[in-house]
Amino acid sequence: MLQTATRAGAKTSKKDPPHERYLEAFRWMLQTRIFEEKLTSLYRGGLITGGVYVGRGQEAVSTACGLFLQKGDVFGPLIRDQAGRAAAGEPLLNVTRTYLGSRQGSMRGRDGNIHRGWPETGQLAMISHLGSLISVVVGKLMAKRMKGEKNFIGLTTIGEGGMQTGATHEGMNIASVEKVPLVLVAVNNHFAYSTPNDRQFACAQLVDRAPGYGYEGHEVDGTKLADCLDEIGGAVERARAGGPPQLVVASLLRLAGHGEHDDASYVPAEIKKESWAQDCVPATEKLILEKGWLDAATLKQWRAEISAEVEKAVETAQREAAPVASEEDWCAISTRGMVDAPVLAGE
């Protein structure tokens, strides 16, 4: 797991970075990325069963969506989350366990590689219905109200395309009528696969949409690392002091296919000259590198050290073993207890 990025032996400006947090993030999005492009690598030399679905152009938003949660919160990701997820605390040897299909990992082995969960820490399994996830933590910060719990938040992500679903207007509604502290963040990719924004929605912007679900709503480049750290862990505090639930769109352009096997063939070559089309991790690099706030030779660095740790966990859970379906116990984790608890008779 990494460890808080520091500017410790970096050369540095007078002028600090725009966000206390902001050199943080920048290793995440960064660890995020060297390890997406291995799990890339790994997929098209078969060696991962299932797809592989990367974040590529979405780890600022995704990585400011884990970074200010806390001891107590909710967490719903989903399949382009894994920069949030590594930011919220999960190990790098969890989910590349859960990727290539070891016994040890989280989900034993037992299910595809983006429907993996981290329950014990708050972190939930993502729900491949679109929206769902929604109602589900909402339910869960009921759950925390109503054992007298304090100061905790829930925050989960959809992509424009899920936000057409009825899943996903039964969880807003439900949120803001039961005043849960929910921060909904949006990444507005501009594709629902290959379905273009104007077959997808009419109204001018999707924040427009919340204040008819009596939210707050807010508009952020995802694109801008400072600007996503500002927008969400705005977000964040305003539902942890108790004001109403938060939606955040992003804007950005999905620089990959839906899945590796998806050459995204169908996205026009003038969208990806747009302003909020550009790729985050190089962009926050380049400003880094202009800025001083990190030094060339730091950032070299640090793409080792991330390197060494990809590698590190790949070959560990590669040595793992697999499940064996005919020995695997297929009882849920959450029931072992309810199975294994004598059961009187006439009940």
Given for the second form:
Amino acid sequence: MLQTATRAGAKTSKKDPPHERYLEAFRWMLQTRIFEEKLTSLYRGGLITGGVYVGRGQEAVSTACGLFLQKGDVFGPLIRDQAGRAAAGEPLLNVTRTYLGSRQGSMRGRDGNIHRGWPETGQLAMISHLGSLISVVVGKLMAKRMKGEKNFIGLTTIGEGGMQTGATHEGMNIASVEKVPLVLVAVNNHFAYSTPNDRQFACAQLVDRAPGYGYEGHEVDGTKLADCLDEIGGAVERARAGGPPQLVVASLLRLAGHGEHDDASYVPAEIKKESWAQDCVPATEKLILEKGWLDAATLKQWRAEISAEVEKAVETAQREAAPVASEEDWCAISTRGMVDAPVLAGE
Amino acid sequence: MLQTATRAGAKTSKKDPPHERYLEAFRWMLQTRIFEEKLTSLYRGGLITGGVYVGRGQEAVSTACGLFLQKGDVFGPLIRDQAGRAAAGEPLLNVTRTYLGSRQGSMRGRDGNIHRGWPETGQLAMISHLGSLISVVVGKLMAKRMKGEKNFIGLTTIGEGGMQTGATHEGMNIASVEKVPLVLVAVNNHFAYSTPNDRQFACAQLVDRAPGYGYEGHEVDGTKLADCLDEIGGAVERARAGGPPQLVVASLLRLAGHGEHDDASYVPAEIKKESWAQDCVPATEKLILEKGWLDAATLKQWRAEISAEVEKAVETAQREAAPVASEEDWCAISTRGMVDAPVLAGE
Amino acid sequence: MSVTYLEAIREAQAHLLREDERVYLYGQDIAGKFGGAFKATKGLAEKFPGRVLNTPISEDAMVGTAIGAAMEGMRPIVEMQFADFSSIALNQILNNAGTQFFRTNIPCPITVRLPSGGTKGSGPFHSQSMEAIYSHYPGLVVVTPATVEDAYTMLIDAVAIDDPVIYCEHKYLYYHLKADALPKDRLPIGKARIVRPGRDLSIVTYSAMVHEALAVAKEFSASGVEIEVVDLRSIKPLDTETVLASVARTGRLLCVGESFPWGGATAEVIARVATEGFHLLDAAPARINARDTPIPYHPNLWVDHRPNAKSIAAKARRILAE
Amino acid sequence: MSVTYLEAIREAQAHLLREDERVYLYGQDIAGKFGGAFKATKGLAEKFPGRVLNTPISEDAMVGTAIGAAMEGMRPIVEMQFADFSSIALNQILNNAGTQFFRTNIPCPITVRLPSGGTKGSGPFHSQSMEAIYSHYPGLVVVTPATVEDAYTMLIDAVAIDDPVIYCEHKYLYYHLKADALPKDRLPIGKARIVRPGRDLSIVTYSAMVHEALAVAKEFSASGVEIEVVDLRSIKPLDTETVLASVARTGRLLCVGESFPWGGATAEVIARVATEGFHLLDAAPARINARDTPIPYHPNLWVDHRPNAKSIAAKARRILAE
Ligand SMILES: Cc1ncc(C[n+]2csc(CCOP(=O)(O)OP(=O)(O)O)c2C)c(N)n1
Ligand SMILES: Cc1ncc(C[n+]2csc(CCOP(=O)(O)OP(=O)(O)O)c2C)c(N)n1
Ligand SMILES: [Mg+2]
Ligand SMILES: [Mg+2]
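Now that we've seen the form predicted on its own, could you pull up the form predicted in complex with a further copy of the same chain?
The next block holds the full complex; its first chain is the one shown before.
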């Protein structure tokens, strides 16, 4: 399910990057950035139905969330996890199909974009209600244990706003009561839609929540890829080894609007000067070049390859048929005999 | 609203008890114990409708919850807070009326027993859904601040089971975001109905929740009256002085069934040997006698007075009329013009 | 040997645990020697170690984990301590379980047991019937067994269904209802049952009210009036066909439900008969529900809040006089 | 000058903040320059410092605090970002706000604004209409304004009512609907309005569907068929009298609602007419609702999921042919 080595023949220098999967991770970051910029331009061109919600600025932490997952693991990505979804194995074509309304996307036009799942690699389809996914991941892990599976973990993400829902609390707590191998990556991007931290919570730092649930807590600068790989990779490893549930809190700044309809003009200028407010994609690229882990030519080639992949996915999806109401199987449940007499629109 | 001195001419010795309100507090504990034993016997005699849920073993901590409240404060008692309700000013007659189904109780037969409120002294009427009351208390405090009131606090209680609900989380968090003077007293009586701690939470101790909400956290042995008065009194004082929300976690053992219908046979014998599993009422009484803070004659007189009060309340309530359906104003809302056309039972 | 409604629920769970290794039970206080607030799982934890699990007081997460486990191939049965507390799990039930299959094509076979309905002295938060809310939203099957036999077979069938099922069991029937033995046969979920044939009036109802209706039918029979009583058994799907066939026979319809009056099963039944069987009706249809207030705690008020044989009889008399 | 439906909601809140110091607004992202996901509170935080407050993502606690504040004498207006998220606050709304007065005799005047209904591409969790659930339980007033004028006066009236009011505003109408000016007069909450008189068929509906019904009525009028359109305005209380009077005039009834088919407002209206106005009907009543599935995201599916002028017209034709 995962590409196991840096693709495209990346030439690593003698002075290796700090994490063996650093360059592979960066490629997912780059792919995500290029893909989401394409999405944004399609959105501006009126070619996308529904909202576009990007993970701009969150590519490092999100990639780290997807990168360490193995076959049999459970992944519960949220709206800003394009990078993690890709790193965990969702093909670019599936997300493109979903955004462009192809009937062949995994949600078949029934649900959209950021709600999509990709069961092939254990990726769940979130509902909007923030925090609701955590207990679902816990339930999957309980079931795997009951079925006798081994060596699996579950990883899911949550925003600093979503941490304030009751569902998050109940989900976090039941995970440690059930002693399941859960990694919860909380991304404090300092805004929940337009709302800053001081109207979301009033603890010194969110990682202080960890002891209250019997979790191990870790903090990480979400703009530093190496640190994200270390902390999230480490948390995954500890969970897999039978450790308690892990909470990793990443700090960064959301570098886009809440969605592409939002100009984020409420973000004050000062905050953008914080060290954790940097853009992880160019920062990582700069470091890679400085350290000579890749040369400029290779990076250029990556960009070209990714752009081609993206264009191809878009073209494919655009050629595909949209869902058609008259062919739709309007049935909310799977058991035919249990479908209630239809009292339908227009019938 | 509060009796300001130990009633009944308690003779204190030269060697004063550790807290100036110690003896007053003990009297409320004693009243509660005697009253609830009466309730239990009425229940066993089939004279009470609905359940009886007593606070046996929790009298010290509950009394401390009620004792420091002042006019203008908000109190959100739960099911085991008979002692606190009494200490905060609810007359014995009201609770007796409610249990015995008199129409003159504050719930008028519409809701029962442990759900009752007593608005005269700021006591709210809980709903069953655990944790739901916390945000209501917060809202009252917000409103008081908006109206320009000063010097008020809110105090509410929760069990260790109730702490695992989403409502508790949202309520605790919104209190610190809104910076209201809240004291939350969590009583870990080691059982939520039949469920022991290890199926409720998996943190080292519940007070570890405090930093995650920006609360000050305190622990107390809930069987030691002096400590309860110090910790809860102190928390009330700090909240009143403008401190952050306060979490006081009291440890003790529930010394009755969940309700009087429950024989609690699931409580293992070993746990009863824990120091915090002692019965606070006789323990306090023993200490008082040993230290000579009161003499046996006075205690005997207290008992007699309380028993007489209890009997009188029961007799009064038993003489009073029960609600009558045909005289009931079946109206869920207060605005007559907004009542929906009745589609009633039997109409 | 006789079996109560409650024992039937317990036996159905024992059967399921025995026969289907995918089944586990999840709820507050259901494990240990205790076996649940109503003892519906008494003895099962000992017999099936690791498969009857106590949960924290976290209804949202209880159902959330069940959804995850169900998608992973298990067949969880979640016990709500009282139906009323399922309000906390409602988001997971409606928005997560109820939408899962339509959105993802992955079935979500959870069963949620709701101890429902009024008993005296239980008050506003331990007496509710929530079937209407769960039926209004798409994606759920909602069953309301009224007999010992149905309590047994419908719970077994609920777990077999590949979709989320809300199993509304009535607390008043727990001890009041007895059968000689567990049933051998079953009527499938989705089919209503004519529990008493008649010719003059159809009373369509479900759950505990079936027995109030039967009492009325018996009483009327003495004076030669034959009331047909239809037990819906499941209110979603709702067996419109059987209801229409009954109204075709009697020409008169009274719907009885214990829950609140606005909307709900009685409104739905009347709407279906009025729209699809208008010409079958010889008189205006009628309905009786509980009053439109919270459910009062005091027994004097409670008995007047919900429908009962007396109020049903009065209404029936008026319809028959038309 | 012209006023949109959305501006009317904003102006009503501005008016309330100006005229009544007990009023404050509480919701996610409603404060600051931002002014809410739909800008329904844009500019109000600056104009009324300290009275327009952002909240954490905590719908349960948002409504809980409002209940406390209301009992303490304030008049909070809670904005849900989307109606769909009120599922998280549902326990506080139904079981706490809805039972407060009956239980304690203390009124609980909160207003909860629910941005409701479908718009294209919004999908299953940003399109719901939850009025049926809130109407089923006792203790709440549920309003569903369909016009700019009603959006304005009914919000002001909602806050004046001493009881909890669920104010269902339709997102599709936010920008699509314009009036020349804010209204001077009002029809009180609880009264339905005949928005177009007719003689051949009554279409009883509410919220955005009023406009679909009007389009159909206009179309039919060209061929001499006069449809009467009744806008319920509030579905609880439901103005049975006006509905019955309309059916008395036309003899035919079609109910249209955008929410799910089982139960709900259309079932309730038909049940009331069938039970209380049976002899007024010359033909079987009918109803149209959304389909019984989650609300699909893709516009091709969405337009077919909900009722619209085309499907209403088809149904109307069938009723008229009876
Ligand atoms: C329970 C709930 N309430 C409201 C919303 C609407 N909503 C969607 S995203 C969002 C902000 C989320 O902020 P955060 O959790 O910090 O995640 P971020 O968008 O910053 O990644 C809100 C309020 C929701 N999805 N769920
Ligand atoms: C949300 C919710 N779920 C279930 C219940 C049923 N219930 C009532 S009391 C109780 C146990 C409470 O335990 P705890 O909070 O520890 O308080 P204690 O009874 O020990 O004082 C339960 C499960 C409830 N009241 N609320
Ligand atoms: Mg955020
Ligand atoms: Mg406890």
